[in-house]
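Taking the form predicted on its own, here's one chain by itself in structure tokens.
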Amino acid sequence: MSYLIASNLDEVISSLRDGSGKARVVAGATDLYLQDLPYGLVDLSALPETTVIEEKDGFVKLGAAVTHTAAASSPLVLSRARALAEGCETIGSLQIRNIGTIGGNVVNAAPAADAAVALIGLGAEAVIIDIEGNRRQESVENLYWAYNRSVVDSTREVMLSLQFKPCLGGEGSAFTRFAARRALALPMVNASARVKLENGLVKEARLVAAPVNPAPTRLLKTEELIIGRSINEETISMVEKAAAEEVEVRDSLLRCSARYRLHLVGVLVSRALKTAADRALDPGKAGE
């Protein structure tokens, strides 16, 4: 097996092209040994464009090789996309967060990947280029093909970056999870929320729960219910009930019973929404 640390994007593309489907892109590669090992690995983590964190052209932009530690500690992410910082700071161990990447968290396509759940809640899009030089943007929520299977073919395509609109005045985001222990455990349920308030009422909302499907799942019906409402105890109670009713889950020896997970979906989604709304009402809470 060969391992190349690419120095520029052209080198990444040409190495994949020469590999003829037997080489693949990696960055942190923390889950590599859980999968079939390819003939060749092309590491893009040394490319400056894949490690940038910036606000530009009305978007927060993060390179796909930004580590979880870098995202969780970034002042920009903390102030403009608190949900992503919260999702990244819960992943694995400190060692994993120091090398694992947000792009890898998406492409690995685990149904409850914490950073991916937060990114979908924020409405993130991925910028992808293939070995022919074709570039496209795809919503992160559309990058899941099947359980642990991504639409992105890492033998022919490179995820360069992820981007989303920042949470500005009247907007807030939040992420929450519940697991058997605080670290080094898969979540029984995790959830993220983004909300925009206008005159104290919900104008826009994104609510995401996982794992309830092979991909992190938007709760579209629950989102519709809260448009035009204020975030008060009545609304939070309604969201808790609606979110639990919108999903279907099964018993899992790895996580918990279906009944308990449905309860958790309602609790965590409503909790994420309440926190996001509090941050929208008080910008000073965005980094808390």
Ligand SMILES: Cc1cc2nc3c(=O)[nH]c(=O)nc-3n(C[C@H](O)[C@H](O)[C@H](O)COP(=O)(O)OP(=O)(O)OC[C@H]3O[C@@H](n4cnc5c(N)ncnc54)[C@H](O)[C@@H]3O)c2cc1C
Second form
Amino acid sequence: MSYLIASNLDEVISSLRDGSGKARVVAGATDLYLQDLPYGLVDLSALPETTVIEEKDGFVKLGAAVTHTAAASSPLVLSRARALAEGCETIGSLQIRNIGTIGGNVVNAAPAADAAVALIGLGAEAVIIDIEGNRRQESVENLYWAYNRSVVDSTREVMLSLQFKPCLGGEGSAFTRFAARRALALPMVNASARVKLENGLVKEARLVAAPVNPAPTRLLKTEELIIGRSINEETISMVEKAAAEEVEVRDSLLRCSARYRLHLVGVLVSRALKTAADRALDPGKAGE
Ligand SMILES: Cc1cc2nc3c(=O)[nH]c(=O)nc-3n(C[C@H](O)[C@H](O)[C@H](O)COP(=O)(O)OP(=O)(O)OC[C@H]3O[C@@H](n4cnc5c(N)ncnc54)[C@H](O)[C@@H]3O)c2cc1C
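And the form predicted in complex with the ligand, for comparison with the form predicted on its own?
So here's everything in the complex, that chain up top.
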């Protein structure tokens, strides 16, 4: 097996091209090392553009090889996209967060990947380049092909970065999860919310729950229900009911019973929405 630490994008592209489907991109390797390793690994985490965190041209932009630790502690992410900081800080353990990356979390395509759930809630898009040099931008929620399978083919495509609109005045975001333990445990359910309020009423909302499908899932009906409403006790209990009714789940030996998971979906989605709305009303709470 060969392992190349690429120093620029051309090197990544040419190594994948030379690998003819037998070499693939690697970042932190926390997922990849648990699988059958390919013939060649091309590490992109030394490329400066894959570790940048910045606000530019009206977007928060994060390189695909930004680690969970870096995202969770970034002042920019904490103030403009609290949901992502919260998602990243719950992942695995300190050691995993120090090397695992947000790009790897998305491309690994686990149904309840914590950073991916937060990114989808924020409305993130990924910038992808293939070995022919074609660049495209795709919504993260459209990058799921099947259970644990991404649309991104890491033997011929590289995710360079992720970007989304910052939560500015009147907007807030939040992520929440429930697991058997506080560390090193997959979530039974996780959820994220992004909400924009105008005159105290919901103008836009994104609500995400997982794992309820092979991909983290937008709760489109529940989102629609709350447009034009204020976030009060009545709305929160309506969301709790509507979110649980919008999804279908099965009993899982790995996670919990279907009945308990449905209960958690309602509780966590409504909790994420309430926290996101509190932050929208009081930007000082964005970093809390
Ligand atoms: C003990 C343990 C606990 C964990 N706990 C959690 C948890 O609580 N929550 C959670 O969500 N995850 C968890 N994970 C999973 C894992 O740590 C994350 O998914 C991590 O973000 C993966 O990132 P990585 O950089 O290590 O990816 P890698 O392992 O390097 O790559 C994963 C996949 O993505 C591809 N890839 C990586 N980067 C790119 C790129 N830029 N472009 C194209 N393809 C790319 C690789 O080819 C591979 O197929 C855990 C893993 C372990 C081992």
